[in-house]
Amino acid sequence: MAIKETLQTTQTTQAGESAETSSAAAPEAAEITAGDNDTAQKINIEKFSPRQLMELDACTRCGECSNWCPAYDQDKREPLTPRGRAARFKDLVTRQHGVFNADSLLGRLLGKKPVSAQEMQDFAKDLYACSTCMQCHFVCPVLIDTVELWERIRECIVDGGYGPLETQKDLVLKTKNYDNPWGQPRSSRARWGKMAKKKKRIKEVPKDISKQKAEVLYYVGCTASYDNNVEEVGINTTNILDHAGIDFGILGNKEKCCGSVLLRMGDRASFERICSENIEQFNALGIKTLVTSCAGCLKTIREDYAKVGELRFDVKHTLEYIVDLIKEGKLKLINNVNLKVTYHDPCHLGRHAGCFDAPRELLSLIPGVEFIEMERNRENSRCCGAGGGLKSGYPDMQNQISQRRVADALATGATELVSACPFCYQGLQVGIQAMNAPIKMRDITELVCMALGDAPTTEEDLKE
């Protein structure tokens, strides 16, 4: 009832506040409110659709989300559960807005207390203890669009100066200042290709598509571009596309972050800026297809970009594109890959983008592979814990979540843990190393290269 009342009064009471609040820079707001126990800045509920506000009432408090939430699995506090998060936010909203708000006559008669800055800060801490894995949506009996809700709430938290967390701010600032979350120089973004050619792991550095036109843009992404531990993703994708004779190129040092980090953290204004710049750059290339190896980049560009501007090209994940190439006869997997493999569904590729069949189809096309499913798979796949800012905000929790997933993989008896996302590669490696687990992490492109027979795989494989 309270949320419905809020809906009726929002447009008349918040129109002026909306422009003022949305234009405030998060860092400045943080300086004003951090550590302040006075009344909290009002949540700008005009940012929420009527459906999203009603979803707060729609939560049945059944607790099914608690049984599946990776964060709650590690920290058994009710505020970390999706239902707890929804209940707390609903309480904050009703105490600030509508006829029952704490400043109204009815609110005072009912004993409603103003929302303090400390309460908002405490709520923010628990709000960011979430990988936005979307598991709660798939088990919710009323199908609340939880991730969209959490991200919109984070946006309001950032506008009010209560987020992101101190340990996450560096990630956001680096993305805004360097166009990548790792804070690496823009000038070294294409270094991976030059080093790979020097080591004879690729024949040629992919051409600069901004100078030489091509039908396909390989969008490498920040993690595969800068992290030496997952450089195989870019190297193997390059070799596969070369082997198939695809006319493709990369943006090299002109490539920018997709902005997923900014959106997931709640800095929507910065996301829309980098998103608009990328859309303009991509469309100007005249490409037919954008291919990316990163699940987070795929979800962001294919789904989130489309809400900001028109994309005049198709967007595909590398494994989807590889399956197409095999079916068209452009790739022939001739070598046996005699490995016992289990597959981890990245959250952004699986639950977010609905891509469950393509990776399994690709594994079935690789000769010699023995594929064993983990008990938790597809829509119910356990998260690696690396997404949504959880890894930077709560590294210990991410480590434990990763170990839980690695334990799932070990239970299958597989010797290889395969995924299709550089972020998952990073996240699951944390668990493997912490457990000293007898299983090897591989990107799915590595298996394809093995089957092609003429492309190098990992540095470790080359030494063997």
Second form
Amino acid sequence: MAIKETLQTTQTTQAGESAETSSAAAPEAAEITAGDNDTAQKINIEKFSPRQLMELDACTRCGECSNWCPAYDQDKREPLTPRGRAARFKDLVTRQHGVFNADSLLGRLLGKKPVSAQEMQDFAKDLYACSTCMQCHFVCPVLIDTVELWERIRECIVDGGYGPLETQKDLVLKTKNYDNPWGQPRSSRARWGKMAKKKKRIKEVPKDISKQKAEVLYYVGCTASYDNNVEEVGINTTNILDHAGIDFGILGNKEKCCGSVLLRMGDRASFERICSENIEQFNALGIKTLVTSCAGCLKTIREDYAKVGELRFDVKHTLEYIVDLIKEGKLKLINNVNLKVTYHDPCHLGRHAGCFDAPRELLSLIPGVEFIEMERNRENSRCCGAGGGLKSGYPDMQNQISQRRVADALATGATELVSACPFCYQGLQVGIQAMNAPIKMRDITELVCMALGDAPTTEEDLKE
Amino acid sequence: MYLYFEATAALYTLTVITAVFLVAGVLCSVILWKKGKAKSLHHKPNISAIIKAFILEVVLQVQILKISFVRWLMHFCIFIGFMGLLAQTTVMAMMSHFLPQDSVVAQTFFQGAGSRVLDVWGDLFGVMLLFGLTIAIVRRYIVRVEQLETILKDSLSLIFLTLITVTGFLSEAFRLMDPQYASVAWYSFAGYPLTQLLQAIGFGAMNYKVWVWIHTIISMFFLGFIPFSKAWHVFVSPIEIVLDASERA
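I've shown you the form predicted on its own. Could you give me the structure of the form predicted together with the partner chain?
Expanding to the full complex; the earlier chain stays at the top.
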């Protein structure tokens, strides 16, 4: 019954019939100090680059983005499309900062009205209905750097006090107060390692790299550190690195969030603080490589940190690193893993960081794996909806988006849905559970461990 | 005089008004862009990536071809047709204005073989533009492709471009009714059949300059409002395409 209801909701939203309901169900934007009818605070236009402001003129309104946007797929309202968002923001900016702005004589003669706080609040609600999956950039014929633009707009929205949404504020606050978005104490960050050792899932807790030097830092990330449901990611990665004889360590309780949540939500000032602290900490370790299992952390550290400061080490996703280890002969995948798998490209690993080949290469190196591509893969991989604050801001929409992706996976006939991001793992689990889908979510490291003989490989073991 | 009509004070006045609107429109946009103070580029410009993107994505528009052949054909024809006609008009205007009328180049292009090249050039790009516009109109107003959300700006651009193209062909067709062009009329491979068609349905020779003026006024109006219209993307989008290519190289 529950499944039927969920599917019915999906169909309704896809048909666009419940647009009004969806809109009405949108969470409230941050409370505005000024009254609803008052003039909005001016957008700090200086925060944009000339190129970003030019991009607003570069949009041809072709609407290709609307064919692919996962949010619009669930709520067929034009303001949710990247096209609609760009047009709306251009209108706000030109009314506030254009030569013929609403304050100028010519602007008034042309009928330009000042931007109201209510308009800005409405815009913020729709702006946060976006998982920053970057699909719009890849299908845009003009190749507008959309996500950078959305994140910059979010920053201005936050500065003006119109964002993030109430339901997202908690994530930001927790990240700032606890160095992780889950609001867990710093002291329990490395608990997963101790528990895994106690359960004999790993031989040793990875060494504290701040005390004992190592060439490789395994940056575990918040989700894999704190969420018991995805603790396998940390455990498997540890076992793989141990198996290959890698000299690695973790930061343990000294590890801080990469700040991705802050950046995606628009709190750039807090992001830059945490980013600078992390860069300083990482560089001081004297490491050669930072390895992370989280696509979001990878994108943030490799792409966004590099815009803030110099990184004196390589940044690799675990699976990229594993492929290197296999090629160097340090890892030998010997056990047959007789599973029918399909692979979900995490947005932050694929479209954002350009890593499409490594996961497929890795899957091809695992003996016995039957790999089937989903219809939408690589650059056109459908988002799971978990990123960009969508999951916290619009959980129902995320659930529907996730179900769409799970349906893609089911259509392949695969029994295992493999990905390479703890956040996608969580996000896709939402869909699997909602649909009670006969497919198992797995992190790619789990398959590697099976092939190494460090994890159950037989059907009976798997059932256990 | 290849422009087929005298460069009167009225034409100069119209040109100046157009230029004022064009420059003002461009300035309005650039002034707004310049208010942004963040870094536009995070890497040094990659010239080879820029050239490659310009050829493949701006001129050939392969990224649209990957999505849809029909959309590519439409956009390619409108873009190349429009740019080709803009180039032809600019070349003709420059030659008419700056070249001594008795120079070899002027003689060649105004009376000699060069003028035939310009005839073919104009018709070729005019037909391309008209073909592209036809597809665009069919997609937007007849088939009503779902992804297209039509606002006034979209319609105005299509209306103006269509009017420009149609009045361009009409002015050419009526000009070719003049017997002095009879021997070279077929170089206007699209304009001349239109001449014959008009004659067949009863249109006699008339002062084609009226049509030239209508065409000129509409064209100038459109050019002046490009920065305020959808057509602005023709000049802005290529910049974004090459910058994106450079940044990702």
